[in-house]
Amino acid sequence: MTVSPIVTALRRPRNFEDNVNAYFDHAATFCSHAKGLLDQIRICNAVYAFAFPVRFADGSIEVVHAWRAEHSHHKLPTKGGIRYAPNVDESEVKALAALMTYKCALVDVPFGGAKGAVQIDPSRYTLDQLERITRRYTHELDRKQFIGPGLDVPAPDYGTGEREMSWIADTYGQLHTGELEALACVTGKPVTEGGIHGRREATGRGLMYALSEACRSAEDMAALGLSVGLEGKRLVVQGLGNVGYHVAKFCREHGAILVAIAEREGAIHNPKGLSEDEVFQFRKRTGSLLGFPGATDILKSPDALELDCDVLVPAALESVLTGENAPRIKAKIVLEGANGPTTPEADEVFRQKKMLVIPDVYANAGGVTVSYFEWLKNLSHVRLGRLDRRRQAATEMRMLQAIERATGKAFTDSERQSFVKVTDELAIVNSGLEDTMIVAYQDIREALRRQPEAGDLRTAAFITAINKVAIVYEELGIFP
């Protein structure tokens, strides 16, 4: 088997950041930009590493380590989630920030990439302790100007959610009394506190749109020996968290068959199909998905990745698809829900096997896309669709009346109600997300058509992102 330079150059111990940079370096060989410009795009512009003491209600004090990385300032504000995890480190934060830069560029969201992390296991802390840590973290970011509607806008990530984002927004608001755009300092907030409908499930829904668009290509599906569309596609999903749950739900609702779900305690398999919600509720009651009625238990979770299926969705951990297990992967399509689930060695194997890998740098961009909509909503102080709802309904009613006059047929009241629908915020968000994912996929696919030597969608995605960031730097006049 021929080995790509991307693998040859990395035959040494490395981490997630090295993998991301390896993908960048490989894609950069297909770009014509000056080395200095490529170096600037690749490097992380700023990292704030800090530690702070937190005093708890019982009087004890604990020192907490945290980071915020701003990978690229080619556009402001920077944007990226905050994760709470016991093993997170600076290198991982920089890697995730870099992915955010390329991700935002791919979906034409006008942010630079950023990422934050607090080195804790949230399950070990009480609600009061988590609130203290979150508010102190926000204070530290504000002190160094690493947060603000026009500076850096965090969002939820692994280990955080709407609750933590509401604490951040409240803390920032207290520090910036009277600032009109204060709510736009963070996204992923509860809807009642400036959030937006559809943000919670946005990453999973975006993954479904990405897969659906890929499966629309008769040429690509024929090459894989698959039919066009999602209907009947057999899915294996690793991870039943927010991303895994929703991608399973939306794909199943569009005709796919969920044949297996893997979690840390093991996996379950049923070729006739599973309901993600029933499995979720069973696991909530019992503490494990093992023993789910009608399914076969798989005691070693990684074994589920090697099941016979059409689409494999790693939606939990990084580096789960490696050079060691890649030859045994039977899926025709890998849809990357997690960040960095595939190592360069595995990527090379998949390329040789002519599998279709829909890369994380594009596929899981649904979250930041809808976060962008939330940010715009907060800046405008207007709920999406509010100004247009009645005008749209009136336009559709006039159209119906014109049809009635032309045909002589009068519609019933129930028919009128079914035709004239007032678009709500969620419908606008989903429509915008779907359009974003479709356009971005076609941009990447077109890049691969122009440069077939790139070989795969991941390299084409990085080429597209690099070119989009480079254009901004060149227009700024920094790199004439």
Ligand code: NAD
The other form holds:
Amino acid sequence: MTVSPIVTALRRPRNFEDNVNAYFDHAATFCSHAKGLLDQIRICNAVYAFAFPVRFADGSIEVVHAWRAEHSHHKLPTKGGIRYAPNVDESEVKALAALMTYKCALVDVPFGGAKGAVQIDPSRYTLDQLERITRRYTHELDRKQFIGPGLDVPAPDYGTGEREMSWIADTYGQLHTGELEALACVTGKPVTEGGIHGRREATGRGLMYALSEACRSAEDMAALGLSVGLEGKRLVVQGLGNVGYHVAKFCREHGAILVAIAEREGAIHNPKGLSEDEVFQFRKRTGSLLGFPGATDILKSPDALELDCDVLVPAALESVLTGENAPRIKAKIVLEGANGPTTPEADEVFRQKKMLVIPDVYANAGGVTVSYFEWLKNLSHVRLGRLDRRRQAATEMRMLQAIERATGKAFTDSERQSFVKVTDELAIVNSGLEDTMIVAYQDIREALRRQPEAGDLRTAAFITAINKVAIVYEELGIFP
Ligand code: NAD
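Right, the form predicted alone is done; let's see the coordinates for the form predicted together with nicotinamide-adenine-dinucleotide (NAD).
Once more the chain from above appears, this time first in line as the rest of the complex follows.
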């Protein structure tokens, strides 16, 4: 009897990278590609591991360890965030880079996957120290050609944001004076420095679109015993950072109820609903979300994952849903905001419980999708919509006037305003993001309909991604 790779993988100790590879191997059993091609798709193509000294204002010196992994060169540039975390290591970076390859393929973003990391706890450093570390990191990447608009384009991830991306863009610009495309060396920049409207909240917004699309299916919701749509769905979110804050915000705007939030120091629960912004402001003021008025404190943060809810959104760390706590998870849907929050053991339990897992490799692709829009904007040197938005509004106005002439009915001012909009950059970005997330969801759902034996959306997503990367290798004849 042949043993499935996922079962074999479950029998030995594993880390995040092993988990991603186990998901790949399991999906590969449903694909018909040659073994050598599958090996090439799975392997990490290049890793730059380095250490550099940083001298601080008080004269002390510290050695900092850092990495950049380029998982797949089947399309260039490669793309992926930069993580600042104290426990990050090479294996974790490779796992995240691999996920980026599959993610980009799923949402048809023409990049290979990459990821970077600096092994620091950013909260221990001053602003000045963080800037020195970020600029030095960029220098090192540049020396080895691991950064550049056509080579490898970083973005924010856990522990980094617009501020770090602007330091990276500035450092790269100084090293490449006069290079017209220099700003496209990194995405997730502030809007005032070549960024794009909507990038900051893109991952959270994309997660909302993913959940909304899943909840539109009457058949799938009936199987879970849930009603169609986001309205009234009870959400538990782990992590009130960029991803967690925005997914909560956009899901609430579409009628969901945020019943609990978990952070490092603990969690809070209020079945009547919480506002992510009020909690965020409270935590900023007091240093903790515990004690938030009207909510019950949960001192052990992971316990919040087991609360009664419809949708659980891990949006902080990897491997938080394990074989140990999975049987106690009450949610019907797991929406993976973080990368790698579910181990294969937990995944197996969720499959048996017939839960719906909307996997990271698709669900949190909103960030890289809008990063792609930012990269295109930087290369074209023009704000999206700038050239034709007035012309478009004039066309819409002419259509309205034609309808008025044909029907003899005059539209009111408010009707005119709702039909004829001068489309701004944010509207274009959000519409491109919504379309991307819906099309990708339907691709994956369709793959599962074609191969129901794949059993779940994650496997269907990996199958879809593997097939898309394989086509590039096969059609372009990339092998030397
Ligand atoms: P972030 O640094 O903005 O936020 C992470 C939050 O998690 C912080 O508020 C932190 O305090 C909290 N946290 C840390 N340990 C915790 C714990 N034990 N329990 C509960 N909360 C804890 O990071 P982010 O950008 O929101 O990224 C979060 C996850 O989403 C990561 O896995 C990242 O790879 C993934 N992701 C991010 C993006 C993006 O665009 N930022 C895109 C795709 C995927």
